[in-house]
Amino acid sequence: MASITHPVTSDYRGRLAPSPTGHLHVGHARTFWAAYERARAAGGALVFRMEDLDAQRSRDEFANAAIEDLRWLGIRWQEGPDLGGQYGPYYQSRRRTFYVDVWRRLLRGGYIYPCKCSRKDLTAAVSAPHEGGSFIEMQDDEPLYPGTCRPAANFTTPPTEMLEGINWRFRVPDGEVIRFEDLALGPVQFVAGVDFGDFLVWRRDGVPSYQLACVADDAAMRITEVVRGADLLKSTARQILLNRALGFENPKWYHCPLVVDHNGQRLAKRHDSLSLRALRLQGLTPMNILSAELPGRV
């Protein structure tokens, strides 16, 4: 499927940002085409961002793969970590003083407070979804926060400049309903403290949450609208409390329908049978893949 870079004509802003953690499958390809046809659709411009802030799981080698494979895909974008921009670095590992930013001023604004509950901690006082998994599946599927740490309303954060060995949480507003327009989905709503609690937005091991990390990226790239799965409709609810307390504009937003293998399960990087990787070596085209060519499978 041969493509070329579409020449830019309008302010729209789209990207893509995979994570280095295994190879793209069948459901990156489906939601990353969307992405790419709706920055053309739009004679807008497509970022590329690595987000590769999961230390422990990120290779050079997926990183690389993905880039390939995209390409292969037909897919291709004005910025990103193989052709530069006035935006970058494109790798999420290389952006940190763009969090600290952010982090100091959620901190001033008095919208966090430090949290000494681990992750086991939690998952013996509640029942915690996708323990193990992805780093982005950690994020969205954070159990709800029951409160230990939590101050009172009227408490004060001492000034501290301490990222290492300290969990940060955002206080949400409990109660109050975080309406959004999908594009793709139409109205979708959440109860903060009903449906999410008071959420990490850096971690104890020095490295930000994917939601801060998100919306501090969207915005200093200038990102108009955000392409991806329908898994990640929570994490927009957190991260329009985000976009609000640090004053900057929530983009659109459009989250593709999940592929799913036949047995009804979402796919992930540990179906590697599905991989852009493996089908490629099967023979499969781009148009076999992005038109769900692929029977018995998905």
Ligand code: GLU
The other form holds:
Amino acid sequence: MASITHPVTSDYRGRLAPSPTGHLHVGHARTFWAAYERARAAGGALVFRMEDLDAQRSRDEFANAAIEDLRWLGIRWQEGPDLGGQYGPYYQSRRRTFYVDVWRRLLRGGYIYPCKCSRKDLTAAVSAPHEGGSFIEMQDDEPLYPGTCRPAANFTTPPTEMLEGINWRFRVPDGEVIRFEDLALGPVQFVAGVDFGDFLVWRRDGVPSYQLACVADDAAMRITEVVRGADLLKSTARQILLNRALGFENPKWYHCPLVVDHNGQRLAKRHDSLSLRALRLQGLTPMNILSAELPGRV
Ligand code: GLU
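Right, and the form predicted together with glutamic acid (GLU) of this protein, after the form predicted alone?
So here's everything in the complex, that chain up top.
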């Protein structure tokens, strides 16, 4: 398996964006390997971005392990937390100014509104998160927002710098069909207000949401192609709306099929027996891990 840094000869820019909330497992290995292969085949750069915004769940130990595990697998990148680069910092926890800037632009454009609903209010108000969609499970998806704090359409948000103590939501265009061509899965579409609702862009604890941070960083880091797991398909629809509101160009998308266990459940970080660390300790090679046989081992 080749593991040398490939020369960059094109404008292609891909990325690896792990969240250091646990050890990486076989599912991550396959997705990140696909990202590496596609960047290499395109003669492009691969950017490693540590998605450590969730201070409660992110740990340095997991961040360092992710770098080590992906290197062990044979993946190489041109920019990242360990290497630096032109578009750093490569830890999301150090990129707050980028996110505040994007939040301000959304606010000025009238795309977002403050929301006082607590997580508890929402759990009481919404049905269970959408499960078992057409061909993949989306259990982790943000539940449909019931609209409790949604202002009237012609509402103008007063100028504010209120980034703590209140949630901010993006108002989705109800009924609009969001379509995109996925390079792995073909045409995909979701309906705003039906498949997903007004989504969080900033959390009351002062942290930007994954959706906001992702579009801010993909734009700032000049990412041209996003390779990630198919559990994030609906997030892509949300990110298309954010990119449009912000005047950012959409990257291309390649969503990898999820690796499932013998019960058909997608692998999660709790599947410790399938963490890359555990498998390496058992003597498995990167080649074994990237081959198709593993899920049966759960
Ligand atoms: N940080 C996310 C994860 O580990 C991936 C986000 C993305 O690729 O957009 O699931």
